[in-house]
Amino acid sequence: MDNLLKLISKPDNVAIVIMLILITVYTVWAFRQAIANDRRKRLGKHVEGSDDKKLDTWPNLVRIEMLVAMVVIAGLIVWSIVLDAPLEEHSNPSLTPNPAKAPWYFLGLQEMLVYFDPWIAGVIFPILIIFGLMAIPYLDINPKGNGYYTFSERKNAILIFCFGFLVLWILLIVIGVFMRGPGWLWYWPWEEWDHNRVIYKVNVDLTQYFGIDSRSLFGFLIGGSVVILYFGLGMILPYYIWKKRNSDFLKKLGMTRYIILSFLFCAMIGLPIKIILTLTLNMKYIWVTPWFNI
Amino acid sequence: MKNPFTQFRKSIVWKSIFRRDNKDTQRNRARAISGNVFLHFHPVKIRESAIKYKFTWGMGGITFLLFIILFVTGVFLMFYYTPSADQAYWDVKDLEYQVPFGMFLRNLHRWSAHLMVITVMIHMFRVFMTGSYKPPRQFNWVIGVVLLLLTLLLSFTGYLTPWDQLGFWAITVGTNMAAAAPFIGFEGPFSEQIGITVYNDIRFALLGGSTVGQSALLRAYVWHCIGLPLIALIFMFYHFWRVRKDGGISGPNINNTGIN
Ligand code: HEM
């Protein structure tokens, strides 16, 4: 208990203490707007704002503008005084602290290193994530719930939206900040941390499961194979799927914007698969080649 | 007696500085917002539920003013603090135990600058939520995500600043995952093939050397203190632009036409 104080009256940590504070009161302040429009429709209403009228912005919005902005104002002011920032010792290249943690809001990355390799937590997702997030105005074709908070209407895109950016955003990130210790290793935020604790544990590749050397040319193949065939299926069974039940969803996207959204998809859902099969089976690598691992 | 500022408000001096008298018309109202040389980024007019803050949660606009708070309170630490590798780590703290007020300036930028980092995630969150990435604001999302992107580069240059083994191991991390990148990182996936060493790769690039040092310490502060502001400042100018040429902020009943 007394590790858990420590940790959260850590001056930075604080910080991440209001974010998940924050984001808790704004996700369920959305979500309860949004079933109020349904409830609405559902009743033959309008949802909210829809016979807006149009005020004068001054002072109408101004006033707001200034109220809000003093608040934070306000807020900023006791935060800085009651709380110093931190300031540890003077840099020091030859003492590696243990744990050596990123910027707060990069832990989600760094958390994945323990999953990935660096080329692939540290690159490829931060490049995957950032296009994604771009390319989402133009793969979601659903012209409804444009301008007002709704869930029944695009259930779909809110939903892995959410997962994204609660569970494999925020959440790995209050792993990162809370539950990693020395080494990495886990441990609950009332744990104390031993820095001696050494976890050995075998690191096994998906095809020694088979008594296959994942190093040879036969593990090489059956690696990469599962890999393809992970992209192939998860890209083309659904097309097959939606093709064969005429979906009309599938017409109107088009397969350019198929494809780039059902590869975004699966390289999002690989996460949390690598997570838990790293979690139950020890397992390292599914694919080793002479020049990446994955 | 007569109220001084009163007074004031009908004085020519006021009239010469507003360009207006102060009687409460519409057309002063109106002239508030558009005779008002930052005011006038609003419309004259708005949408009842642009203005509630249930709605937008005024998200992205706090985010604009902790921006600004950052700014000001980082010309003034730019005041105390040289971008030495000798001299950095000194001069922070003289900031908390010599400058009058120091350790509140630099507690009110570090605070901000986390809060930012916070706000605009959350209100990235809101306009998912509200559906408001939608025609004809796709693009607008899109420079929002350079803004996000931009917002964190900040936050991450200016960590290194401080100079104490918090921000200098923060930094080594962050850039070794740089160093991973396939081809242009000198360990990372077929960089060696094409010749990448650790003296030629992207982490060299961005540290102006092999390790985190005086160079690394400069190229930092000069990106947080100059390069990224202005290159975020104009990205915030367009993205505003933008949600006015959109038709203002989104609404149910608006027709989305893109044209204002
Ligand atoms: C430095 C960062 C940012 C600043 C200062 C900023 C500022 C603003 C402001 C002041 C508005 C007006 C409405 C509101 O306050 O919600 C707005 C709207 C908007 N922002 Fe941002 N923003 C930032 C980042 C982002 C990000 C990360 C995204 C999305 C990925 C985004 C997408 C949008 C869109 C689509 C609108 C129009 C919303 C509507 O019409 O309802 N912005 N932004």
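Definition used throughout: the rigid core is the maximal C-alpha set that superposes within 1.5 Å between two forms. Computed from a prediction, not measured in an experiment: that's the story for all the values here. Positions refer to the first chain, counted from 1. First, how it differs from the form predicted alone.
With the core superposed, residue 32 shows a C-alpha displacement below 2 Å between these two forms.
Core-superposed comparison between these two forms: the CA of residue 42 stays below a 2 Å shift. The rigid-core alignment places the CA of residue 255 less than 2 Å apart between these two forms.
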Second form
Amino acid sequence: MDNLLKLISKPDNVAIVIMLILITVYTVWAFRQAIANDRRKRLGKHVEGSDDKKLDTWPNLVRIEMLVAMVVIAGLIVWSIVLDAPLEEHSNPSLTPNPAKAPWYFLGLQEMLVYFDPWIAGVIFPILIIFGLMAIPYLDINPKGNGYYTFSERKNAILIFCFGFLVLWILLIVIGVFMRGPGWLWYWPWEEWDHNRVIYKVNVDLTQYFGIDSRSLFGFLIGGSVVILYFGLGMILPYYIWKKRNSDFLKKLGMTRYIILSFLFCAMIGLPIKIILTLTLNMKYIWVTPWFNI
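Alongside the form predicted together with the partner chain that was just displayed, please also present the structure of the form predicted alone.
Just this one chain is shown here; partners and other molecules are left out.
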């Protein structure tokens, strides 16, 4: 437990702890508001923000923003007085820190390097994240939920966002901050770090489980078939399921938007699948190619 207190009180990690507290508070608050609005709507009561009523920016918005800015500035002043800035000495090539951790906002990417090829974790996934965020306004055809909290009217969008943000981003940052020690080995937050600890693991590729060299032509074809099959089934099966249940939704969405949406969703779900395979089966790569590995 002493190690956990050291991690939490470390100046580098105080901001992470505050971020986790704020994310938890506002996530719970947003869900409470959404559930309350859904209950009011079922009872036939008015839901504030669900109409086209407009409010003036002054003083309704500016006054709140001014108060929040004052509170934040006061908090930063107190923070800077109480805690010293986590500045370190100039880099010394003969004394490398262990563990060498990236800034907290890149720790999710650094953690993904454990499970993915650097080209995938450092280039492809960040591009898909940026592209997906940019594409949301064009992929979202549900007009409900604008200006008011609701869960029943936007279940899929809210659950997918929470999974992507809280699990695939915030959780990876938490793991990188509190659960990765010397050698980037896994330590529970209450465990003491041991710089002499060594773990022997043999990571194998998918085809090697069947005695096939993953870098051979046969291994290349098998790995590629598995990846193509995953994306193919992940994009085709939901289409026919939705077509039977709600064909009007697919007509409004259109084939182009459906292909982009289903591809991004399969890529997002593929990340935790690969993490689970690595942690449970020590699987390194599913598909090995001369250019990249998945």
